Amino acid sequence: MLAVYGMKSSGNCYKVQLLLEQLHRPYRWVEVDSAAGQTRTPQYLAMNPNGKVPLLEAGPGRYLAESNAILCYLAEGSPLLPQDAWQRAQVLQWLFFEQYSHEPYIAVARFICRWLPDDHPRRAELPRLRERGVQALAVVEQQLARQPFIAGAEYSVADIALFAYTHAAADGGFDLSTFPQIQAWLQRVRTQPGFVAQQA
């Protein structure tokens, strides 16, 4: 059975949980405390040297880290990753989007504000980190006028990738009632077969 290490407030590692959850898939859930250093041991390092959540535990010495490269390798041949190489790669275009342009300022935005006290130094970056969030909304709103999905007109890895975060922008100071599409495609996502919503 598939083994996922991760934490259910992450939003990386919620993604994973959606997709298997939505492909039907039977997993094991390893809940590992990143902030308590759990990461960090010997034994996580052996499994991911980086030392970060998600981890997928695909077989007996079969490790596979980063979120999106977890999504790719779990929905490979289901419709919700294209066979179609010009359809693929406009899926992996926004997953890459995703992760460089999106969840560095969404989620650092969240993390700080949910998880760090009022008085530390890092609430200095929450302007920059808010600015750009705001850039990469723009972003995927202008692309949700024009299809009702972000890679096409189908549900796809893209739409749980950029969903993550985006469906908790609010916890990073992120007013989506200005997004009227990505609001409208939130919900649409909430009504994907299999939707689970992020526990934590």
The other form holds:
Protein chains: 2
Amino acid sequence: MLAVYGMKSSGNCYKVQLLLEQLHRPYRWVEVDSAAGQTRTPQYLAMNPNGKVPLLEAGPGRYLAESNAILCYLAEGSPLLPQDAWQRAQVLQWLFFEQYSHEPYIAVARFICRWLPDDHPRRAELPRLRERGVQALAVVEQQLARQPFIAGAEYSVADIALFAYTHAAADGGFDLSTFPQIQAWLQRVRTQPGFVAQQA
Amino acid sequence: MLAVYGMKSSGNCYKVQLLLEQLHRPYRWVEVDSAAGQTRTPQYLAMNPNGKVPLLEAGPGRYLAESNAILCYLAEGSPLLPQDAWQRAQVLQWLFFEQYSHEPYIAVARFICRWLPDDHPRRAELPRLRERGVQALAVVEQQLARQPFIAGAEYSVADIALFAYTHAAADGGFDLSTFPQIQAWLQRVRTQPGFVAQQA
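Condition change, the form predicted on its own to the form predicted together with another copy of the chain:
Starting with the chain above, the whole complex follows.
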């Protein structure tokens, strides 16, 4: 059976949970507390030298890291990862956009606001994170004005990847009220078969 | 014919150039100067709303952004992107690693050192960028101690992606002399058929 090493509070881990639920794939969830150093133990680093969650155990000794790589691997052969080369390229484009231009601002702002004390020096990063995060949201808003899902007419793993932190953007101080297309899309994602909400 | 909008000095753009040369695919290169605002014009934003290079024009009105998505799209069907699902997943894992854990430190340190004045306030970022960049290089070093190429026994687009900024890491103040596996791998990449060095 598949195993996922993850933290329920992490959007990157939630992506994997949401996809597995939507694919009706059985899996075992192993909760790992990175704040307590559990991703830096010799045992964990032997599974993932980069010391991050989520981590998929696809079989004995077969480990796959990077949330969006896990999404692609698990969705292969399903409608959530298109077979058509151009459509697939669009999905990948948005997966890389999410990890480079969206998550580093929206997820990091959420982390600072939710888990660091009010007087933590990293709060100084928030203005820049919010500026860049709003830029990313504006790109997503523009895309969703043209088509119902992020990479085209159909729901895909690109929607899962971008939903993971966009739905929780308010945690990082982002105001989604000025992004009506994003709000409507969040609702479309929530009505997909097998959808589960993030638990933390 | 394919067209690439890019900057020769950008490692992300060099990835696309290197792959196209190795695939012997004809293409037209359109040099775009992002420092002069050429990625923020209405014309450019209509092609890529995220306002970045590289951008592939795969046909009339068919644009693909994100360097590593472009690599996957162009390499499909070639040995540089494996057909085997698990091998392909490894390639994607390292492509996402590159964009999330490597490029934001090693490429950004290079940018600050090469293109910003000595008294620029962003130089204050360098100690943290170097710490994180060295962590990424250590992960790559460990991986290359186990196998000749980054995602396995064969050269793939994951090697192209990681080569792009690793070969120029010294520009950002990184010392590769303590990473012998990386040094040997850089040479292996340079001897691949069709290899071209970055021109800027």
